[in-house]
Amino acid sequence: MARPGIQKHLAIAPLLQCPICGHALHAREASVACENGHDFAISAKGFLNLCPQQAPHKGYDEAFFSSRQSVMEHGYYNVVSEGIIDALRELPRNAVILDAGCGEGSYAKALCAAMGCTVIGFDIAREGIRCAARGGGPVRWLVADLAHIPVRPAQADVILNVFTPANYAEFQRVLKPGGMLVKVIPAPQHMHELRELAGSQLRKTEFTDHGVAEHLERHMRIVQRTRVTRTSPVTPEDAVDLARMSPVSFGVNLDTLDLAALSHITVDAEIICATF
């Protein structure tokens, strides 16, 4: 038999369709390949790239990936897998969730321990799945683009879509009829001590949504929609992740901030549950 970190992505061929020409993938002794001949070999770090010739995104390299897991692990976004796990309670063991870029994986990974379920974690970004899979585990993890979601129709129970962009025609190819989209936006609060700290050097200082939660309701009905607030202490290892991996960040020379004055983070965000 295969190695657990092959073989747990050859049980997963039967869900797969080929990135290239939409065929079904089948499972084969180390890879996963469709009748026309492309072939996916499944890495030897224990991830399956089904986008292999994506070119790197800038800013989302290894140093940015590592910085949001340590902050991840600290806990400090605990309060969003709590109420992402809390809205799927009633989900059955055989469901099977897409995290729809899942960056490091650590929501993936938060959810597959509570919930036992399959857990598909995909981003367009190698260093973020790479990342994701260190240490091995159960959770299945593809470097995939949103744009092209390499899932045959109608076999997730969940999509999983987490401070990310979205793609609803996808979501709703892939989704089961009557399977949900969990989505997870920025309210306010959200960082609101970081955007304080970098002032003049964003283009705006104020907090604005862009109109995600209404351009998501054009396209599905909204269930349910809860927010999760917490500001938590931050170490002074931590201030320096913690600008390093948000998009806040983005654009900000991080040498001009005063991170020791970063002595607490606020996490504030809204979880929407929606259904085509």
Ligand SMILES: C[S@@+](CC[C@H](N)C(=O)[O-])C[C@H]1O[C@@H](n2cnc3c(N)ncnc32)[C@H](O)[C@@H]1O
Contents of the next structure:
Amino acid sequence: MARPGIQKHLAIAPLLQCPICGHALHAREASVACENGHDFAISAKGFLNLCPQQAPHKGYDEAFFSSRQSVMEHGYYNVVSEGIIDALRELPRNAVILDAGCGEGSYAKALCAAMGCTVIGFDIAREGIRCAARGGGPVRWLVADLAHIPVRPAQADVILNVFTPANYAEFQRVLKPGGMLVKVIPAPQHMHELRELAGSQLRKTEFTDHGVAEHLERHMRIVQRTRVTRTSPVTPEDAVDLARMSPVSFGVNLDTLDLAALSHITVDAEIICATF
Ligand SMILES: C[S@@+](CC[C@H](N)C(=O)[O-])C[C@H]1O[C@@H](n2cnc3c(N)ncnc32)[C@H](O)[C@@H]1O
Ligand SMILES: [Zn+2]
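Now show me the form predicted together with this ligand; what you just gave was the form predicted alone.
Following is the full complex, with the preceding chain placed first.
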């Protein structure tokens, strides 16, 4: 029997398709392969790279994901994960959940622990997936592009999409009929303390949601919309991680920020549930 990190990925081969030719992937000894000979080895580090040619994404590096993981472990975003779990509380245990753009994987892990479902987290950033896969566990991890999701049509009961771009054509293809998208977007007070601190270094100091909810509504029907907000005190160590883990600070010189002044941080988000 293959090692658990390999075996758990072989077990989901029936859900997967080749990212190169679109044919079904099948389990081999320690890899998955299609009938055209495209073969993808399962890493001994516990993930499967189905996006071999991706270019590194600016800002989404090891420091970003390890800081993000630390902030998640210290509970600042629990209000979001609790809200997601609450939205999915009636989901059966045999459901399949895809976390599209899972980053370092904290939401996928929390969902899997709470619901016992089959959870597959994927992200285009290999560094995020390496971080997610550390320590094993039941979640399956793919390096994959949400614009070309390497999943066969109509396999997922739920797609989770947290603070991450969407691709509605792909979501429609991989969701089962009646399946649900749970999309989390920032709300106006999100990290306002960090935005205020970064001030003039930001291209836009005002909050903008970029019309994401309106765009979603052009493709899907919203069935539930919940706002979750929590302001927490910040320790000096966590202030550094909070600054590093947020796209708010992309392009900001963190050395010039007075992070000691970051005494509190607000997480403010909308959890939107929608169907096609
Ligand atoms: C702000 S992070 C959010 C990560 C995670 N969902 C969370 O909330 O902690 C945005 C993520 O989207 C991922 N991403 C961006 N474009 C993507 C694509 N085309 N396919 C898959 N992931 C993508 C990035 O690599 C990054 O991990
Ligand atoms: Zn192929």
